[in-house]
Every structure is written in C-alpha cells, then in structure tokens.
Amino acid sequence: MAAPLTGPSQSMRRLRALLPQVLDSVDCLLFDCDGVIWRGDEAIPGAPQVINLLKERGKRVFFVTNNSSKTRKMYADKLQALGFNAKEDEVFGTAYCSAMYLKTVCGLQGGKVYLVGSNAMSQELEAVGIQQTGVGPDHIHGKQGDWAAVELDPDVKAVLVGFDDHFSYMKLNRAFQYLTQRDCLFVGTNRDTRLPLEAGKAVPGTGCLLQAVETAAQRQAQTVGKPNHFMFDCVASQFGVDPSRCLMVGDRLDTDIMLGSNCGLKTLLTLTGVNTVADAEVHQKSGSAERQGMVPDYYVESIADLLPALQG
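In the form predicted alone, the structure of this chain alone:
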C-alpha cells in the first residue's frame, strides 16, 4: 500500500487517499528506469506486470531516464526483452531529449555539435539532422602549447556533454577550447554525480564529467535531464498530457521527485533504488523551500505494491 508523507511542510498536499483512488486520479504515469522498474539487466519483481496492467487499464505510461548511453530504440528493445509492453515513442532518455533541446530550444541549424558522449547520443543527434564530432577516444599528444592550439572544427556551434567512457584530458581540453568562443552553446544531459550499481556499489556519473568541463570553461551548462522540466515538456508536447493528471514514479529525490515537483505532478518514491523515507524526512524537516520539492507525495517499498489495486 502506498503511504503518504505528511507533515507541516506538506500541509497543502496531505494525500491520504488509498492507492486505488490515487490511481483513479491520474491518466498518465512517468517511470524512471534503473532502480524503479529494473536493476541492471533484471526487472524489479512484479514491475512488468504493473506496467502492462496499467496500460490495460487505459493509463498512458512513459519511461524517463537520465541515462544517455542508449537510444530510444535500445531502451524499447530492453523493455520488451524484460517483459514490458513498451514502444519506442514512450521512451524519453537524455540522448533523445538533448537532441530535441538543441533542435527546438536552441534552434541549432546548420552547425555541428562537439559531443562528449556515446554512440547512442550521436545517433539521436543525427536522427534530428544534427551532425556531431568527438565520439570515441581522443588521445593526448604533443606538449601543452600543442594542446592549446588543438585543431577545432569551424562548424561546431555547441558542446554537448553526456556520459562518455572515453572521457580524457584531451576531450576536456577540446571542449574547453570550443567554449572559449562565447557564442558556442553549452548543454549537458544531466548532473547525476553517481551511477548506482548492485550491492550498494557506484561509479562516477555524468555530473562529474560536466563539472570538469564547466570548471575548465568557467561557464555553466544548460542541463536537459531530470529535474529540468524540459524532459516533461517533451512528453507533454508530443502526447498532450495534463500535468495535474500525471504521477511521477522514481527512486531519487533530487531528480525524479524534484522533476515531479517542478512540473506540478503527483510524486511517488519507490524504495528499490537510491533514496529512503529517512532521506525524504530530512528534506521535509529542513525548512528549505527548495528541499520541499524533494519530498514525495507517496512512497512504496516497490512498484510491485501497486499490483493488488490493479488486479482487484
């Protein structure tokens, strides 16, 4: 059963309705992926049934992830392989959303992107007609004077930073050299500093790479991923969803729950990933208006807790 978080800081949103009533109040559900519907390459037990039953009940379901290492199609293929009824156009990852941001918000026309990122990001950029350069290793050579005079592509009009397992000093330097041109756009996929793994382990996330580039360039990037409202804007503009009839489901307070708060969505924290109820209570008691945005309306142990209401 979903339990509401209540208290003085949430006096305007004391939602004590039972889970069936909560589900009846929404037409659309947005799910984070890792830690919510799967861990690594395995589905959270019961998650495929929940997603599939929601759709059978006529709910719209979307998948929103800050991970930029896969294209929409790659995510759809993974979802389907794990037993989820999912389509490519229901997936909104930062590889796709960054391409859309550069095309629609930045109005990038006729210029290239210097990409610190993955092949998936390259594919999503090219799918919307944006050329890129930079994918793959960039090994260091020469001396410092050579690094400062590194060859740059004159057609590059933007730097985009996502997760890049080939990140190197030369890539950092090349991004910095482009960004010394003040009219060069600067965009990052997300600011997640850690990628959680199994058994409580983690590795550095995209936010670490982005901060390195920002520090070198002495400029701050516009970020596309959660909790930035642009990810929800992508969903809303394409499917015409009503924010007041949407529920954001996630395991991270600073990205998933904050996205919901930023966009006027109901929020549900699942405890199968990063954050705990205790974490939310610390934000709730902080007295900080910004941190109140990280307090979810509801929490569940796992999204499998939705099964009884859906099967009834």
Given for the second form:
Protein chains: 2
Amino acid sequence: MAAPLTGPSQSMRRLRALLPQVLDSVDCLLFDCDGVIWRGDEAIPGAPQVINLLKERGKRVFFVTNNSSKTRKMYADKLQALGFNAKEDEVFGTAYCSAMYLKTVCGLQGGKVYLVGSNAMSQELEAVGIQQTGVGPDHIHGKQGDWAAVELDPDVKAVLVGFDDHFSYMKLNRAFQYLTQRDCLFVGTNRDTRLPLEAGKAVPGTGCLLQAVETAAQRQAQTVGKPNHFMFDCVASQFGVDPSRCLMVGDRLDTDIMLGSNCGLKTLLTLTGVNTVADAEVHQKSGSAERQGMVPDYYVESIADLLPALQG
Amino acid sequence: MAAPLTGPSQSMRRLRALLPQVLDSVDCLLFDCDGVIWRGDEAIPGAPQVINLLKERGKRVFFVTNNSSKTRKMYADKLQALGFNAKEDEVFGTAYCSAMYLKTVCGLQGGKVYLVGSNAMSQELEAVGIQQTGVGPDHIHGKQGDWAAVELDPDVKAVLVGFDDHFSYMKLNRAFQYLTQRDCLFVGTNRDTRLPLEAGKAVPGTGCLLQAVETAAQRQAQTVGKPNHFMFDCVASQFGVDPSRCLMVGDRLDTDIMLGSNCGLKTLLTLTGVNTVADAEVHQKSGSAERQGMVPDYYVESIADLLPALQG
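Now show me the form predicted in complex with a further copy of the same chain; what you just gave was the form predicted alone.
All chains and molecules follow, beginning with the one already shown.
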C-alpha cells in the first residue's frame, strides 16, 4: 500500500483512516464508470455494494461518464444488471449531456446535427428535439476528385463527434466538408484517448477520432465531457447539489479529478483504472498551478476500500 | 503582384527578373506535384511546357511528392498523360520512399508491415522485398470486449501509416494493438493535413489519420516525407546531385520549402497551391530561427512564370 503523500501545495492522502469524516462531509458522490465501478462488462468487485450502501446511508449518487456509446436508459439497465441500485435520471453520460449542450448552450433546438457517433447519441439528440444524420456505416465510394463534393444535408448546423465504431475516411471527409464549407458549430463528446477494457486492455477512444477531424478542419471542437464543468452543471441544475459537499470519484486525473477541481468538489482517485499515484505525484511536483488540478485530495486502491466503513 | 520583400535574416524575391541567373545557378530542379504542377487531374496551365523545356536545356528534373497513393510507375503514367516528359526513376513519392526507408534505414528487409495505406504502397513495399498486411476494407465486427483481442499477424514488425481511403475504426484499433502489444516500429508517410483538389477544394490528408493513430498509441511516428531530408537523400544518393545547385519548387512552406532549407537547396514558392506570400511573411517576421526555414528564397504566381525565360 502506498504511504500518505505530502506536496508543496496540497496533500494527497490514502482514504481509509479518514473515511468516516470524509463521508460525513459530503451529501453527494459522483462516480465515473469505466475503470471505477466496472471494467468492460464486469463490475469492480465490491462496487455494487458500495454504491448501494451509500444510498442506504442517504447519500445522493450520480454516474458521470465520458463514454458516449449508451443512452441514460442503457446505462441504467447495465448498472441494474451488474447489481447496482441505479435509476436513469442518476446517469450523466456524454450522449445525453452533448444533446443537452447543443440544446441549452448552443440553442440548436430544431436544427440538425452531422453526427459521428452511435445510435445511443442519435436517440439522446432526438429526445431533446434535435435531428441528426450520419449514424452507421459510410464507406468510401466514387473518385477522389468527387469526395469534396460529397452530398451535404442543407439543414446541418453542427458537427458532433463522439465514439463511433463505424468511423471511416468518408465520415472524416464529410465532417471536414461541413466544417469548412459552411458556418457550423463543432462539438465533441470528450477527449479520452483510450477506452479501458478488462485485464489492462484498451481500444482507441473518442479523442483519437476527434483529433483526426480537428487536424483536418484546423479547428478545435468544444468538448462537453469531463473535465468541462458542463457535466457537473447538468447534475447541479437538476438536483440542486452543493459543490462543496460533493465527492468526485474517478480513475483519470485529466478528466475525473480535473472536473472535480474545476467545480470545487472533493476528489478521490481510485487505482482500478487508468492512472497511478505516481502519475498524480508528477503533477503535484510539477510546480504548475494548472496541473495541481489533477492532484486528487484522496486515493484508494479500489472503491471496495470504502466497504468496511459503510458496513461498520 | 506582390512587391519584393526584405526581412531580418533573408529576403524573399519575386523570381521573374532574376530568372536567368537563378536558372544558371542550378543543375537540378525538384518539383512537388499537387498544387505545383497539377491540381487533382488537371495540369497547372503551362507546367508541362516548363518541365519539358527545363529538360531540353539540360536540367535534371525530379518529382518529389508526399502523396502516397501512387507508385512511381503510376506517377510516371499520370505525368506522361498530362503532357510531361517524365520517367519512372525521376519520381520520388512517399509510397516508394517509405519502402526504401523501412528497408535501408530501419533494416526491415524480410519483415512484415501492418499497412494503413493504399495498394500502391503495398506494391512499393513488395518491390523492395517487404511483405504487408492490412490493405483494403476492415470494417468493425464482433463485440467491443473482443476488439483488443483482434487477430494480429505474428510477423509484423512495423506499422506504416499513409493515405488510406479505407481508414476505419478497426484499422485504427489494429494499429494501436500492434503498437502497444509488441515492440513495433512506427512510420508515417507524411503529416500533410489536407490534400488539395481542383478549384480550391480539399479532402483530409494523411496527417489526420496519422494523428489518430498517434493519439491512441501515445507515440510519435517517424515520418518519411517532406520536410524530412530522407526524400532528398533518396534523390541525391541515386543521382549524385549537388544540393547547392538544386532548386526545390513547392506550394507548401512547412513541407516543400522546409525540405529545401533542411537540405541546403535554393527554394521557390509557387502560389497555385496551399500557401501565400503573406503566410511566408508571418514566418519571416516571427523572429524564430526554425521558422526562417519556411521562408522561400523566391516566389512565383505559377510555375508558368518560368516559361518566358525558357522560351526566350
């Protein structure tokens, strides 16, 4: 077990001994999903019990994920199947949050989106009244000289890039033509470079696809997911939570912990996913003020470490 | 017409008045292709006459392109069809040069390459004795949990990324798995972000695909194309040219002009493609020593501007 850490501006502490006070100090816990409560299709051992006991103790629990491949309903179904006591309105994924962002921040209601993304994303868009085009395969066809003249939908006002296992050169080209031939909003769900699976494996994440489109368009997308505070704003505006009494729990420093820091939440790193304590120490010792936002207040080996205090 | 420019470290001059002296001072001219001698499938007006007259005057002419979608033979055929007097061994494209790079610099002879690229690239690889796998469509299949276990060829020792109109999420994933599951070389043909077509249009370039793979692998590829001096080394080693008596002619500052600067060649920007004189002035005035390498010695509106001097 790693020893407690102290740094120039902030100390990062193993949570176990402090757990009763920390739990008393919060009313609300936000959990990232991949690498925190599950890996791929398997729950982290002990995670369902932790979530369910927190709720029994009267804590509010939310699931805040950059993964855009599922609707809120699909996440609720997966959570329940893995033994988590969870409801649809407790889930804030980037499929849902991107739709909310386009509707509320961009004012796109009624407009149409060129979507590099999943069926889940199109369902969440349509649920808030935004039409989309683009989901599904789009293979190369025709001669190179005709690709710049590929058919574009005249109603499209925004390009939205999320996780898309049908990503292709033609989709990249179509997004590029929308972004350069007309005045189009450009939104991405998130910048995660890898999607962690079971047993330390991973596949390329949405950040890779977004980077390809940005490189072509020579334009940066506005991203909705963590560490952008919009994900927390969605939770706060719907449930009236007090940031100072919230704990953000995640496995990534640049998304989960940074979101917590950006929004004034307490932060807890769990070591069952992407980052290590050593990664956090590098940020801590960097002397960069911005990178201090990636240093968590606390860390645990696994969220199962919360179990003894909750069962006691 | 723009006026002559002077800068702190270098002056950039319109060529017309100086043309006889400049042509006398070189034995060899290297021409980029897209945006310089043609756009898409149409020759720049006057370009074939310029090339053919240069040769009649005893100059050596080479075609040096970052475009990886054709073999040397295919380029020679296209050049001849458009009226250029050109031979296969005068063409140095990144399909050919990448194969040479893997064979001579990386010593991969006999090894196998996972190729994100074209049939032309596979032909150039096979011509130097390197086997490849990967060309053609590779659509998504199976469940997400299985993608990290996608079948990998045990003989693959390098990942090569070039222009690939069949680029797909599965190809990105396969490249990522090769690069992270084993000790693999990582080579890219070039970083051009866009491929210019006729009438100011463009489609996404290889740089976008390479960026996606690099973002996933969190590793930088070695790129073979301009501005890397390897392209010029290929010409120089095969034809024994003297760099100080060469003129590099191109439309891009970051590839063509930079290559010339990197190799000690004279440089000429032509304004029929990507960059403008204003772009060059920004580099000139930046005060950055590295960016002075993107300031050409001379510029012309079009290489057709060379015609009067050659016809006179």
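Here the rigid core means the biggest group of C-alpha atoms that line up within 1.5 Å when the two forms are laid on top of each other. Positions refer to the first chain, counted from 1. Quick caveat: nothing in here was measured; it's all calculated off a predicted structure.
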Is G200 one of the residues whose Cα moves 2 Å or more between the two forms, with the core superposed? yes
